[in-house]
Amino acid sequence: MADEALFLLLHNEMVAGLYRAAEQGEGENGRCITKLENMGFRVGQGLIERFTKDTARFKDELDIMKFICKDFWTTVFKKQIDNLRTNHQGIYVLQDNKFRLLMQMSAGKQYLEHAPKYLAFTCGLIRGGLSNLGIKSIVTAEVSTMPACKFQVMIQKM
């Protein structure tokens, strides 16, 4: 429980710190999301390396996505992804109905515009994890009602 609170506080402070620095003229607002995603990418690479050191090789990309939704998500966010969908052509949609990093914000629509900056780190986390498993991808996030969100993963064929 304490580690979860620390993670939430650290994440909120990373977001606030980057945006505070951007407001003071040390960077551009658009670059903040890129920085957060790059931080998440590096963390995702490290976590996947640690989590998969004792697991068998994955059969295919669907198997890898199931691992991300079950084991990886459970370790990081203390719950599994609520829904995984695919079109079997390289696009996966991961839906989390009670996303931990958005739970602290109001369920109303007034904070909906601030949601993307709280999802950038997680997009990078997913992308970094997949990258370390040999899958190049583009990850985007979408929020229509708080605290539910959808992460769309587009696999890029090499």
Second form
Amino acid sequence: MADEALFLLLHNEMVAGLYRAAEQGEGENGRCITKLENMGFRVGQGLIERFTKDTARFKDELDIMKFICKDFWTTVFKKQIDNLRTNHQGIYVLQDNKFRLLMQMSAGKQYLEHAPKYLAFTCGLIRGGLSNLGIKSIVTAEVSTMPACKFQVMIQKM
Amino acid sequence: MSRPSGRKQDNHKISRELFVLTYGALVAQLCKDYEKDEDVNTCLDRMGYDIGIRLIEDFLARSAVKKCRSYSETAEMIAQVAFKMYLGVTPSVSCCSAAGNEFSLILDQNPLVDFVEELPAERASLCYCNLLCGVIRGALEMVHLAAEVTFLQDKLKGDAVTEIGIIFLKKTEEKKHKRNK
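Same protein, different form: I have the form predicted on its own, so give me the form predicted in complex with its partner chain.
To see the whole picture, the full complex is given below, headed by that same chain.
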């Protein structure tokens, strides 16, 4: 329980630190989101390995997505995904109505323009987790009202 | 008969692993961004400081400890309560100076380096866990204790143990609050 505070603070500090460095350096703003996403990717890969060591094999893609929504999300963010939608053709939308990394920021539209920075790491986390389960994907996030957010996963057929 | 201790235990472990893995990814990214080890160390220290000034509030809220009356009590508090709460390990404390303001925390086990085998050859002077120093320094500053925190020994660099040194500096101001009569 105390670990949540640590991870939250570290995550926020990472975002702030990267942007601070970017300001002082060459000012390549777009690179920061990529860096955060790549960090999340690496962590997601490692985490899913530790996590699924003893679980049963997944039946299909939908089973994997459900695992991400339930067990994975509960362990990382202490709650489940509130809504999972799919078009059964490789696009999944995960909706979290009270995303923990945005909870402290605002409860509405304030600071909306800053939200994407704080979602990049989690997008990478999902992408990394799926990648090590054998699924290549592109993950994006959108926020309309904090702290609710939606993660869109597009499965890439290899 | 041993049954699996339940998901709760695993979840706790994985929660901590999330933090450790994220920290590793952060250090790796900083190593890519900065050529010199000193820059990475400074950056980690600064980030640790920013985290520490916020973490102290979380710590005080969770632990509800009373005010520490001496430097050695403070050092014990850090080792036995704070480290245990956040990292799950309890370093041992020893006092290094006669004046009673220098302490060292000796960590046999450092969870932050769980997944690190060794430092790469070109990064020999990297203080991998420098974040910890910044966190302690920031947290102490928020309770009006100025301190210098550094790594004295580091297992990753070949020393026997990991040792963090805390030197309490003289307080710049002494305020005696006289509450209403």
